[in-house]
Structure formats: structure tokens, C-alpha cells
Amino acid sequence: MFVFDKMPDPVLGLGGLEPGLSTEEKAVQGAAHQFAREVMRPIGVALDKMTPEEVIAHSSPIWSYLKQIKDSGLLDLKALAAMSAQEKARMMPLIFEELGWGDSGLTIAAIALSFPAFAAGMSGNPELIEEFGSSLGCWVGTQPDRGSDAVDWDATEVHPGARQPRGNLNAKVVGDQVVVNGQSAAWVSAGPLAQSAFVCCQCDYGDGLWDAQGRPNLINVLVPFDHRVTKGKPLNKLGQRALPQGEIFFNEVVLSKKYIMNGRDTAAGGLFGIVTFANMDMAMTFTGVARAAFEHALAYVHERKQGGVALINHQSVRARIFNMWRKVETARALTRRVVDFNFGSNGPHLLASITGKTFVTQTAVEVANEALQLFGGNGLAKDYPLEKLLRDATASLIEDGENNLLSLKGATWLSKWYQHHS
């Protein structure tokens, strides 16, 4: 048991109930926190007040952010790739939580813009690495008529007797070429800034767009943008306004087969890997959003007076503050468990990432909403941070897979596990 001469004050760090970090981990966490506070928060607030067109303009502060995040080395994909699995499992949650604490939209923008470069690097093809290595990119996975359907790539949730619809964006393999034609959804993260894309869509390999089981045949292909690729207007939306999103049109883009990253037999697995990483990333990032809302509330209830005393002196307020704290700590603990699993000997797996993403994003909404209530009328005002945090968190319930559909996918994996092990 534990014995105290007297009960000391708790020792808490940026990560709350942190059991201990190495000197290097503390340094990286501190650098990420400083960057989030000094760069991301002010730029995120400024972008939130702009029109979508102003966000992507040449004079926009988003370009300063992109340069500074690159120069910081915090999201150096080569450095992360060189780490051991254990090092990634410990370091990534520290970095992404701090960046999410700074601004969730800017965090996701930086990741989305690196997708084609990362895919090219994974291919090992020197020509592709040269072409896409410094290109601002995006990931195209959803379409106007294939939103949640895109997450259910293996069609486990399709209604009996039905099949997923033909996508608005499709590819066709013809000889030694692949032709990409159609349009993406308006929700392509960083699409308005992108110069290339990593496209995941249905593909006709010569025998149609669906396989014998009625599942869509898929392809993952790198697409450099030229005159045959055009963009729609950047999306005007509720939350994460610092993250530019918009539709992309592909007009019979003809590419050689070297641009195919995953063909018929491996494309579903490639998409599985992307969604698994993206959902894990969402859990790490929105742990930071939940923490930001809690910290704003904790500071406010010590400053704001009602009933003749600071709000923190009211028992009901203290109970609500502790409940928020408990939720943030639970979100962080689950996130780190998910990351540990995905980089451990039994992972990675979509079930783990779905578990983290759905719980943490819902928690972020609940904590941000409770924080806004504690701010009272000030919580609704744009001069205070809570209404932005609540809007940003609300977007996360749909982002990278709508939570209810993801939960169905999670339940399907649990059922498969039970049937195989019962």
C-alpha cells in the first residue's frame, strides 16, 4: 500500500497523469506544445474568421504555418519511419495531442498534404519519390454518392439484396495505362491546396467495377495534377475552418501503370491501412481538443465570479470540472492503448483505431460542450475559444468515417473474432 506523511499536491504534466517520460520525450512534447501555443493557435483563430477563399489565398497565414510545421520537424515522416515501433507508440501520441491542442484543422491539413509523398516513398520507386516527394498532396477516398460507403469498402454493412452504388469517380485499366475520370466529394482535406492526390476509387480491370461477391473492385493510384484536373470552390463549413476542403474533378486523366500503388488484389488492404492510420490519428488529435476545452474551462471557473465567489467554489461546478478531467484522462489512456496495440505484435487493426476514434471524438464533443456551458453566455461568443472548439469537435464525429458506421464496422470485427475463437 501507499503511505504518506501528509498528502502532497499532485504532480501533473502536459499529459495529465503522466507516469514518466524520457528526457527526449519531454523535449519533443515541450517543443510541440510551444509550437501549438505560439504558431498554431493564433493562425487557427485567424483562419477560422476567414472565408474559404481567403484561407487558401496567397496572402493567407496558412502558408506560413505550412512552412513552420515543416521547419519544426515535428511531422518529419522520414524521422518517424526510422523509429522503432515502440518509439512510435510513445512519441506519436505526445506530438499529435499537442498539435490537436493547438488546432485540429491545421494538424489534419499537414498530415493530408503529405499523403502522396508518403505513398511514393513507400513504393521505393525513385521516379515517383522525385515527382511527389515535395508535392503538396491530398487523399481522395470519398465521392458525392460514396461517402460512408467508402468506409465500408468490403461491403459488410450493405443492406441484404443491395450493393454499393457506382462511384462518381472511377478508374479503368487499359493495356499498360490507367484512366481516372469523375469527381471526388467536397470533403477532400487540403484538396484546394493540393498539387497531387493519392486516389482510392473503384476500378474496372476489364471485367467490371464489382467482383463476384458484389464488392467494388478498388485501385489506389497516385495522380499528379495537370490541365485535366480541376477544382471546385473550397467548402464553406461549420468547423475546422483552418482545414481547406473541396471537390476535385478528374477529366480522363491517363497515367502509366507505374502510378498504381495498389491494384486489384491489394487495393482493399491499402485502403484498410489508410483508414486504420487515419482513425488512430483522429484519436490522438482530438484528445488534444478535449484537453484544450477542459483547460480553458478550468482557468475560467477560477476567474469568473457568480454568487459572490469564483465559480470553482460552487460544488456543482467542481463536480462538472472533475467529470471533464476524468473524460480527458480516459480518452488519453484509450488513445495510447490503441497506438500501443497498432504498433505491437498483434496490430495494427481497424478495430483498435475505430475504438479510439469513435470514443475520443465523442468525448471531445462532450467536454467542449460542458466547457461552453461553464462559460455561460461567453461560451457562445466568438471572442472566447469554446464555440470554435465545439464546432471543430463536432466535425470530427463525421470526419474519416461517420461514427455510427464506424461502430457498425467495429461490431462486425468483434463478431468475426468471437465466431473464430468461441
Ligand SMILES: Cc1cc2nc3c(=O)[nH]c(=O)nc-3n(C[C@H](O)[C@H](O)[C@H](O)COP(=O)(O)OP(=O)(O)OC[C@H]3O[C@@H](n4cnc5c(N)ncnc54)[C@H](O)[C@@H]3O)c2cc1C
Given for the second form:
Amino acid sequence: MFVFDKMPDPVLGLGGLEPGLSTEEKAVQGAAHQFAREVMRPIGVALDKMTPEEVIAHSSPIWSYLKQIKDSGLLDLKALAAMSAQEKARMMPLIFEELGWGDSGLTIAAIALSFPAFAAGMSGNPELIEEFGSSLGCWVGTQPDRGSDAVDWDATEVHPGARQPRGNLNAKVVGDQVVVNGQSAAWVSAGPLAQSAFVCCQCDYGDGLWDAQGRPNLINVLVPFDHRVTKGKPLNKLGQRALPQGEIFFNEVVLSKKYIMNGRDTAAGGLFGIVTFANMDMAMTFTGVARAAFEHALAYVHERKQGGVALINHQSVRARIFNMWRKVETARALTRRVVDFNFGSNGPHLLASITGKTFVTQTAVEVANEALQLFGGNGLAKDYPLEKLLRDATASLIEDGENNLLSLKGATWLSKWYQHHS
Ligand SMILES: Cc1cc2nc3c(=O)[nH]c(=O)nc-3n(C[C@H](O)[C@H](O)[C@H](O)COP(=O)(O)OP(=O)(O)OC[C@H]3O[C@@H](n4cnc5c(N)ncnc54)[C@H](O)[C@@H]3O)c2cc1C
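To complete the pair, please output the form predicted together with the ligand; the form predicted alone was given just before.
Below is the whole assembly, all chains and molecules, this chain first.
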């Protein structure tokens, strides 16, 4: 049993029940927290109030944020790549939780913008690294007619007898060239800022858009933007308004084959990798959103008086606060387990990331909603932080795959595992 001489207050870190961080981990977490508090929160709040056009204008504070996050080194891809798997598994959740605590839309914007640079770096091709290394980018995966279908790229959730549509954005490999034609969905994160894209779409390699099983043939291709690429109006949406989004039109863009990152045999695996990383990223980031909502509520119930005392003195309020705390802790614990798994000897796997993303984003909505209730009418008011957090969290239920569709894919993986191992 545990023995105490006296009963001390619990020792809680920024990350709640933190069993212990190294000096370096504490320093990075502290730097991320300071950046989130001093840079991300004020800029995120300012952008939230702007129109989508104002968010991407030259005068927008988003440019100051992008410069500062780059200068901070917090999301330095080269530094992250140089870490061991174990170091990444410990460091990444600490950084992303703090950034998500600061502003989820701005966190996702920084990640989305680095997609092509990251892919070029993975290719090891010096020409591509030179061309895309400092290019602002985006990930083009979904299309007007292919939302969940794009996330269900291996068509495991297709109705019996049906097949996925050809969509609105296709590639064709002809000789030494690839031609990209059509349009993305309006949901491309950072699309309005981007100078290049990592495009994942259906591809005709000379024998049509579908394979023998009726699944789409796919390609992952880097596309630098020139006059053949145009953009639609930036999207006006409910939450994460600091994250600019918009449709992108590709008008018969002809590229040499060097831009193909994954062809017929490896493109599905490429998408598996992207969604596996992105869903893990969502779990890390939205742990921070849930925590932000909880912290606001904890402070508010100690200030606001009703029934003659501060709200925290009411038993039902205490129960609600504790329930929120427990949810945040559970979300963080699951997230870290998922990250450990993905960087461990049995990972990475989409099943792990989906488990984290669906649970944590749902938890973020529940905690933000309960925090809003505890703020009473003030929870609804624009001068208080809760209505924004609830809107930001709500968008996360659909982002990087709508949670119900992701859950179906998770169940499909569980069933496959059961059938192969029982
Ligand atoms: C904040 C945000 C950021 C995003 N960023 C990007 C980005 O950077 N790049 C990009 O390409 N896209 C991006 N997206 C798009 C996102 O991936 C899609 O919105 C998402 O996959 C859902 O597609 P949809 O909106 O077309 O909904 P739909 O696919 O039309 O789904 C509607 C409903 O039907 C259900 N449904 C659909 N298919 C099935 C099925 N087979 N079985 C059972 N139920 C089903 C879904 O679960 C959902 O509830 C982003 C979206 C958001 C909200």
C-alpha cells in the first residue's frame, strides 16, 4: 500500500497526471505552452472574428503566426525526423497538446501547409526538396463527390453491389507524364494560402479508373501551382475559422513522372500513412482543446457566485467538473498510448489512430459543451471563450474523416484481425 505522513495536494503538470518529464521535455512543453498562450490564442481569437477573405489577406495576422511558428522551431520537421521513435512518441503529444490548447485551427494550418515539403523530404529527391522544401502546401484528398469515399480509399465501406464514383479530380499517366484534371472539395485546409499540393486522387494508368475488384486506382502526386491551377472563394464555416479552406481547380496540369510520390502499387499505402498520421495528430491536438475547455470551466466556477456561494461549492457542479477532468485525462492517456503504439514495434496502424481521433474529438465536444453549460449565458457570448472552443471541436468530428465513417473503418480492421488471428 502507499503510506503518507500527511496528505499533500496532488502534483499536476500542464498535462495533468504527468508521471514525469525529462528536463528537455519540460522545457519544450513550457516553450509550446508560452507560444500557445502568447501568440496562438490572441491570433486565433482575432481570426475567428474575421471573414474568410480577411483571414487570408496580406494584412491578416495569420502571416505573423506562420512566421512565428516557423521561427519557434516547435514544428521543425527536420528536428522531429532526427528524433528516435521513442523521443517522437514522448515529444509530439506534449507539443501538439499545447498548440491545440492555444488554437486548434492554427495548429492544423501549420501541419497542412507542410504536407508537400514533408512528402518531398520523404522522397529523398534533391530536386523535389529544393522545389517544395519551403513551399506553402496543402493536402488535396477530398472532392465534391468524394468526401468519405476519399477517406475510404480502399472502399471497405461500399454498399454491396455499388462502387465509388469517378469523382471530380482524376489523374492520367501517359508515357513519361501525369496529367491532373478537375477540382478538389472546398475543404482543403490551407488551400487558399497554398503554392503547391500533395494530391491523392483516382488515376487511370491506361486501363481505367477502377481495379478488378471495383476499387479506385490511386495516385499520390506533388503539384506545384502555376497558371493552370486556380482557387475558389475561401470557405465560410462554423469552427476552426483560423484555418483557411477552399477548393482548388486543376486545369489539365501536365507534370513529369518525377512528381509522382506513389503510383499504382503504393498509392493506397501512401493514403494509409497520411490518414494514420493525421488522425493521430487530431487526437494530440484535440486533447489540448478539451483541456482548454476544462481549465476555463474550473476557473469560472471558482469566480462565479450563484446560490450565495461560488459555483464550485454546489455539489452537482463539483461532480460535473470532476467528470470533465476525468474525460480530459482519459483522452490524453489514450492519445499517448496511440502515439506510443504508432512509434512502437507493432505500429503504426490506422486502427490505433482512428481509436484516438474518434474518442478524443468526441470528448473535446462533450467537455466544451459541459464547460459552456457551466458558463451559463456567458458560455454563449462571443466575449467568452467557450462558444469558439465548442465550434472548433465540432469541426473536428468531421475533419480528417467523419467519426462514424472512421469508426466503420476501425471495426473493419478489428474484424480483419479477428478473422486472421482466431
Ligand atoms: C475542418 C476540416 C478540415 C478538412 N481538411 C481537409 C483537407 O485538408 N484536405 C481534404 O482533402 N479534405 C479535408 N476535409 C474534408 C473531410 O475529410 C471531409 O469533410 C470528410 O471526409 C467527410 O466528407 P463529406 O464532408 O463529403 O461528408 P460525406 O462523405 O457526404 O458524409 C456525410 C455523412 O454520411 C456518412 N457516410 C458517408 N459515407 C458512408 C458510408 N460508406 N457508410 C456509412 N456512412 C457514411 C458520414 O459518416 C457522414 O455522417 C476537411 C474537413 C473539415 C471539416
